[in-house]
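Here's a solo chain for you in structure tokens, the form predicted on its own.
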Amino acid sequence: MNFVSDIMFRVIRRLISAESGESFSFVPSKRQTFPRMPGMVDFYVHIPYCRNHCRWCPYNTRPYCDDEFPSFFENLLSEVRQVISAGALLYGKSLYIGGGTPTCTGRFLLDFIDCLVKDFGSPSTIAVETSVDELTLDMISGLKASGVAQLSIGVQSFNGKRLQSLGRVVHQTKATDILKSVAHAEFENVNVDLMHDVQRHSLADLGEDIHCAADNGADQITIYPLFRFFTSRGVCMPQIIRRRRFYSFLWNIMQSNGYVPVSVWSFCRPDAIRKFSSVQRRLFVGLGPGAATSLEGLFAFNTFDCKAWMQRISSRLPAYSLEMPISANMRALYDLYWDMYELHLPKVVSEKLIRNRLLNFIAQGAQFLGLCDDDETLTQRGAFWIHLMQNQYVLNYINKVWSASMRTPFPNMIRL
């Protein structure tokens, strides 16, 4: 983001959100107990093991090593059993379990969805993030086993010299064999992850993969553009008449193979039992190095460094860095993105919210324009303003708080 955009994007946040620039600013933690929790809460893990690291992977990654994995698991049991006795309660709510590539750490990973379920009670569902090399016969049939309901398989791509184009290790095993096996063990929801890159791949190579991906009995397809975080310009982003062509091919062709949109960029058979979402989640405990955690009056992230975070766990202290106090307001703010994120734009806004009346304003704007329907749902157009939205706002500070995490355990003060 340019010096302009970060001024003009300030300057809406605010006036949008009637908070002072100190309202969004994560600053180190000091806390010595884990805060009081809400009782039933979902719970996001992060494993953050993985075979190979794809270059443009932004996410909290570890290379594999298997002889990590028994300390490892150790002190996420721990790190459970803690927010446990602060007042989180498993029983009823989703775990989700991402990454990484959790299904790396084979065996480790079914016991430890064993032990949760026996000692804390049965989620309401269980998601995990995996890969087509990971998905043994073996690890599919232990995951239904072991209670796991849905599963989203990072494929990116069909196509072997597209894998390559994008800097991901070609899959070994063939990719439309494993989504067989997996359809066969009739899991509740299969996403599986594509990836297009708008500057070299063409519209008619991302029809390809997304028709392998019907075809072979994905419930849910998840869409992504390629991004580049890291870079010394922030987020590296393709164009935006590009990524108009995009969305709007990957709209239309999504719903001409029968599936609906249910988020900015997931579409999901009308059969399909439940949506498969990593993200749209409002309060959730997090577990494990990096992952993030999000309650009524606190948004925090553990380290990222997995050394410290296993210290810090052993000594039962939280693995906290980074904090960011949450006002009435600002979780108002924080659900409305989600409502939009997952494609509803209310037509009367949350009376929490300060600028309610803007607000109110500005999505009878958007009805008025052709963004959104009568049902308060975001059309082709409205969606794609949200993706805008989210790419030159959410992706950065997700850029800048995550580059910071990994340079240091414990960061100083961030300004967003």
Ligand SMILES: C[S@@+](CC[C@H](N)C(=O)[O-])C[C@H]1O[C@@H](n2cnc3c(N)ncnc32)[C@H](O)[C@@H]1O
The other form holds:
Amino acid sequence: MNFVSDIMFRVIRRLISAESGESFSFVPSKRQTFPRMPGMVDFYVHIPYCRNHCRWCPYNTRPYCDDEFPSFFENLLSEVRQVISAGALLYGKSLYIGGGTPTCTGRFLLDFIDCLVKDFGSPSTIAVETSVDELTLDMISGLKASGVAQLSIGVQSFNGKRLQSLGRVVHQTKATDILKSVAHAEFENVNVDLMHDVQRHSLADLGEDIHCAADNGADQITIYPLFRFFTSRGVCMPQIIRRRRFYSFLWNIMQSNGYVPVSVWSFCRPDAIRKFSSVQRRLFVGLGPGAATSLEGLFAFNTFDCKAWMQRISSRLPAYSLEMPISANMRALYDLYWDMYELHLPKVVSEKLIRNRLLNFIAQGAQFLGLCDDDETLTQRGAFWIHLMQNQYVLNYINKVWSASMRTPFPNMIRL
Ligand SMILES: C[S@@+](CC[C@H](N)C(=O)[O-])C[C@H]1O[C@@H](n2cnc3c(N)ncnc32)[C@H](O)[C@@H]1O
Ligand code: SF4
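Compare with the form predicted on its own: the form predicted together with this ligand:
Below is the whole assembly, all chains and molecules, this chain first.
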């Protein structure tokens, strides 16, 4: 973010949140015991390993190293046991396994899921992230046998040249063949991630990739504009006019292929059983290096450093490196943010929001301007503005928290 947009962002944030900059700061965690967990709660598990590193990837990843897998998964199970002892219950809630590319750990991943289900009961759904080259036929049947219901496959593009220009390794396996095999296995929801570089790829390129995903059985398609994270020139936001063109093309083509928007980035077939996302859960316990935990009064990050994470867990200490206390107002803001991410703008916002009158006024203004329907659903124009806001917010957040956490296992205070 440049200096002017940073100031604007802070002023607007202050105005609509009534919170000072301090409230949006992460402080180093001094916790020696886990906070009391709220009983049944969603779980997020982070498995950082990837065989290749993609140029613009901001996630906490680690080069593939099968020698590390036994101790990594042993620590992961210990961390699960520790949060369960602190009161968390997985039974009946969702288990989301993201990364990294979890399936590259092969049998270790499947044994981990089997062990969780056996020891702590069946979650309501199990979702796993993967990529084209880490999804063999054996892995597909292994995931099915372990009760995985939702799969998200990072395809990014079906075209080799576009993959290269996105900084991705060209698929060794044919993405369409993998998608067909996955469709045959009848998961409840198969999401395909695509990336689009607004500056380099044409809308026709995007249309081609969307058709390929739709024709080969994707229940859900998520399209991310390529974000250029951690660049020395700061966050790179493409020109607004190009971005607007991209977004309306996206809505029109997805709807003409029979998909409905379910979030600012994702479109789902109306008959798909569930929608797939790691970020739409409001309260969750995070496990593994770099995983976030979101509880009623607390938002925390585990240390991103795998060695430091293992040391903490084997000493039976929480692996949190950063924490942000969450007041009732902040929690209501967080919920409103994710409501809008899921294209819902309530006419009357929560009374827990300090600025609820101002926000109700803004919500009514949005209706008046046609950004939102009568049934409180954002229209294409409304979703476009939320998608830009989300883009700005996420880039700022990731650039600050991720880059500090990747430099050192236990960073100092970070102001968002
Ligand atoms: C953690 S990856 C999950 C799957 C797998 N590791 C892969 O990359 O195929 C989640 C998704 O983030 C998206 N992503 C990664 N880096 C991105 C970037 N710089 N801009 C936009 N989307 C990005 C990709 O679409 C990717 O599928
Ligand atoms: S985009 Fe996926 S495969 Fe590439 S480095 Fe990131 S997590 Fe790994």
